[in-house]
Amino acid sequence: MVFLNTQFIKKDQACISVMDRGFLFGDGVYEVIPVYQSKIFRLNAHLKRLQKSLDSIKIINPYTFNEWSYILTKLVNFSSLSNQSLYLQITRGCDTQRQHNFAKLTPTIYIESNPLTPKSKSILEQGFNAISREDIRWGRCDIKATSLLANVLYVEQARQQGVEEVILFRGKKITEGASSNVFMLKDDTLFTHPAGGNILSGITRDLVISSAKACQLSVQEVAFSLADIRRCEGLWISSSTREIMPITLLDGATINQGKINQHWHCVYDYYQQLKYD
């Protein structure tokens, strides 16, 4: 069952109009939510983050907040599996003919519940590939929009050359992955690009931030470079599907030796704590 403009219905039973300004223009923003143990995860915090996307384009949020919540869970309850993601888009609606300007249109909701498995333990600790590439995507990376060909085509990168992840650079400072948040660790600090137009600020990074914290980490959110990866202890990427995932290998070079510092357990078990709160 998938939820589309105010029903709940079959997937297969789903249409969205060909003059929706989603599939025109990639006019709209969207959410995933994890969810753990049957709980929506973080629901507040997803939200926020949805209220924001939606202000910064102009389209009026058509739900209150316990309205979000009743639909989500329901949505969830029609699942049997425990662990889920949630993907949830708003565009700005159908108009009568494509054109760039837009009048007030009523949104398109559309909400579908994936399997949720994240990786365990043993097999992160193994670490994962990753190359680097030019950030070329536009300066407002911070609204969470669905218009992400650039994204899709570093992701295509990935598949083609076998790693898990594009890691993003403007000039010189590492930006985010493709589909990530990235930290560094160096010295016993935990170092991430600030939130701004560059970056989606995750709600997984805030968590990763706070976990680090509890393991007496000191963070820092300042920009660093390829060359600072190339001598850190450390290279890490986040995300809602991915958790926290150590990259141990960077455009061929090894990471500290192909080896997971001690620091990632401690956050890893933390954040695993918080999943359940």
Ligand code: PMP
The other form holds:
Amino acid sequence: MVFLNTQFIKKDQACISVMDRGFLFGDGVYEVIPVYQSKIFRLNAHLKRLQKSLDSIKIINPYTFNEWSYILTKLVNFSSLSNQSLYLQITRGCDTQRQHNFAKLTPTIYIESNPLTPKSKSILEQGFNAISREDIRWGRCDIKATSLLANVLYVEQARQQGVEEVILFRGKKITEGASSNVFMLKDDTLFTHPAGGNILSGITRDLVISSAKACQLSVQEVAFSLADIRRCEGLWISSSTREIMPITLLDGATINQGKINQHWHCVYDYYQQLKYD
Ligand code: PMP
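So the form predicted alone is up there; where is the form predicted in complex with the ligand?
Every component of the complex follows; first up is the chain already shown.
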């Protein structure tokens, strides 16, 4: 079952108009929300970020917190799976003709739920490969927009190169991954690019920061460079679906001689506890 504009229906019956601005322009925003043991993870934080995205593109939030909670919970309960990933999308709605400027329209709301199977700790500990590329995206990456053309092209490059993620840089500064936030560990300090227009501030990113602090690491929201990474003790990416993933090979060069730093274990274990709070 999926949710489309006030109704729960079968996915193969869910249709939208060709005049939907999401289809025509990618004029919409989205959220991905994990569900652990049938409980929606950090709903507050996700709905707050959704509100921020909607405000940024001037779409009025169609539902209150309680209404969202009711709809999402109902969708979660249609499935027998305890771990799920909710995908929620709101577009500006259907216009009468294709025109860039927009009038006040009725937003289109679509939600689906998919199985969520995070990688086990023993798999994560093996480390993952990434490549770096120049960040060619626009300056409002803080909006979780459905128009993801650059990200789609990066993910295709990653697939072609057989790597997990593309790590992006703007000038000398690492911004984030194509679909993750990036952290560097050096001298018991965890560095990550500050929030703002150049990154999507991940919900997982916030939890990595609080988990790192709980593990006595100092955290600095300060950008770092590819040169810094060459001398670092750990490089991690984070997202709702990947959780906290160590990168041990970047552009073919090993990070920290391919070893997983002990701090990763502490931060990872702490994060796991938060999932079942
Ligand atoms: N940055 C980008 C560009 C992303 O696409 C994502 C995942 N959607 C993230 C960061 C991580 O966000 P979250 O932790 O909320 O999944």
